[in-house]
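Next up is one chain by itself, shown in structure tokens, the form predicted alone.
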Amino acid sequence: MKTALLDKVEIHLANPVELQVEWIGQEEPMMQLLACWLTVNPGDQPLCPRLVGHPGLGKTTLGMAAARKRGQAVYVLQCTADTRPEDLIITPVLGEKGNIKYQASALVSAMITGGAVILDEGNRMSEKSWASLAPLLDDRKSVDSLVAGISIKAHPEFRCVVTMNEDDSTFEIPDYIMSRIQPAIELPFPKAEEELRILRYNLPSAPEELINICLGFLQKAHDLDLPYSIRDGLNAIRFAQKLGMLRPAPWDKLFSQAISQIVGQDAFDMEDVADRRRREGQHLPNMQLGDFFFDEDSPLNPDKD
């Protein structure tokens, strides 16, 4: 394990993620993320954007693939409701000889080495934890560790992105933090041809008939804005294949069983589920800035095609 010496304090660094990933399709979100991480002059600062979208659409994969394109090591810090400020920075742990050693988080390890960090599912984290990162997310580009008694300055090549899921099991992030994690990059559901490539890439040995059954299911769900994701589809294909090895049956029957156990029986009544979500206010149209000031058909609306 690598170490770094900061103000005479030895810090043990976390290891970067070694997983190799490929981003397929949806070039616009990738371009926007890479643009956020650019600097246009020596005094410019990179942005720390947030990737937003339904669970399972590949937000973490996008962040990792963008870091790989830049030739950077990538670190992932999984945010939860229990994440404490010290979990984000430096944690004291007991060494082999009974001494205290200081373990850097994935975030701080990326800061020190000039890597890229993904704060995964950031809106599951409390305001207290976010507050400890406020100076990192503005021009100060640093964090303070009360545990180790040091201030840590980010490497000039350090890059950060926050992923956020669109569901109800999250915290509301305070405005002073939201103003620091800008802009929002929306990751929509993929189009059919892109989704087909993703399914084939991840499951090259899956039967084409089974992949097409899954594709039809996912595209119908996307059209109704239901939160069934590529991840759900991949798991359903894997499960259907495994069931078929032990108990052969037509692929449509195996996929139906798999999808019912993965996303539930609601998957067979998607239209009714979509109507219910709309009545309950769970589905709201994606609104752009112009929608708040202009009628939809107004020629002054900047979002009008």
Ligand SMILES: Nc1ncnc2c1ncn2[C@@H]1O[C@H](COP(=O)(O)OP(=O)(O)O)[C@@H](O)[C@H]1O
Contents of the next structure:
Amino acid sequence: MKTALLDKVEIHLANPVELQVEWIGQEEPMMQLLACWLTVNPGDQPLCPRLVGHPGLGKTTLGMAAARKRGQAVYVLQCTADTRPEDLIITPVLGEKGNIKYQASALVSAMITGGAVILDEGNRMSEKSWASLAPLLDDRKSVDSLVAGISIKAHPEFRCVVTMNEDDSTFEIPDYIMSRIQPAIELPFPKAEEELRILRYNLPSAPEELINICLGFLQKAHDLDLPYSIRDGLNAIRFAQKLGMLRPAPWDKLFSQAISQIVGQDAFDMEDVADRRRREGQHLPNMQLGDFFFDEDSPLNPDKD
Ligand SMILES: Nc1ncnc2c1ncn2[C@@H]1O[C@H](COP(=O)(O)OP(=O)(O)O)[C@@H](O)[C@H]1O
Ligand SMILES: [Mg+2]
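Swap state to the form predicted together with this ligand from the form predicted alone:
Up next: the whole complex, starting with the chain shown before.
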């Protein structure tokens, strides 16, 4: 394991992620993330954007693939509700000889080595933990470790991106932090042609018919703005293929079983589910005036055709 010496304190570094990921299609968010990470002149600072979108659409993958495109090592720090400020920076651990060792987080390891870090699912993290990162996310580009008694300055090549899931487990992140993780880059549902390539790339040995059944399911879900994702589709294909090994059946049957065990019975009446979600206001952005005040069939309903 690598170490670094900072102010005469030995710091043990985390390892970067080894996974080789390739980004398929969806060029707009990739271009935007790479643009954020550029510097346009020697005094310029890179931006730390936030990638937003439903779970399973490829946010973490995009961050890793963008770092890879830049030829940079990538570190992933999984943020949770329990992440404490020191977990983000340096934690003391017991060494072999009973001594205290200082272990750098994925974030600090990226800061020291000039790598890129993904602060993954940052919406889950508390304000207290976010607050410790405020100096890193503005012009100071440094963090303080109270535990090791040192200040750590980011390498000029250090890059950062935060991913955020659009689900209801989101913490209220204070404005002074939100203003430091700008801009927002939206990851939309992929178009059919792109989604087909993503499925094929991730599961090169899956039968074409099964891939197409899955694609039809996902595209219908996207049209209805239901949060079923590429990850759900990939897992359903994998499960259907495995079931088929032990109990052969037509692919549509196997896929139905697989998807219902992955996203639930809702998969079979997506229109009703979409309708219910709209009514319950789970998806306000797509709502029209008529959804708030009127019966669907009321003559007063402005959405009635
Ligand atoms: N454009 C893409 N190119 C390649 N793989 C993708 C793409 N979009 C999604 N995936 C695949 O979808 C799955 C879920 O992606 P992930 O990055 O974990 O989603 P998120 O972080 O948004 O929850 C992964 O297996 C990933 O490889
Ligand atoms: Mg993720």
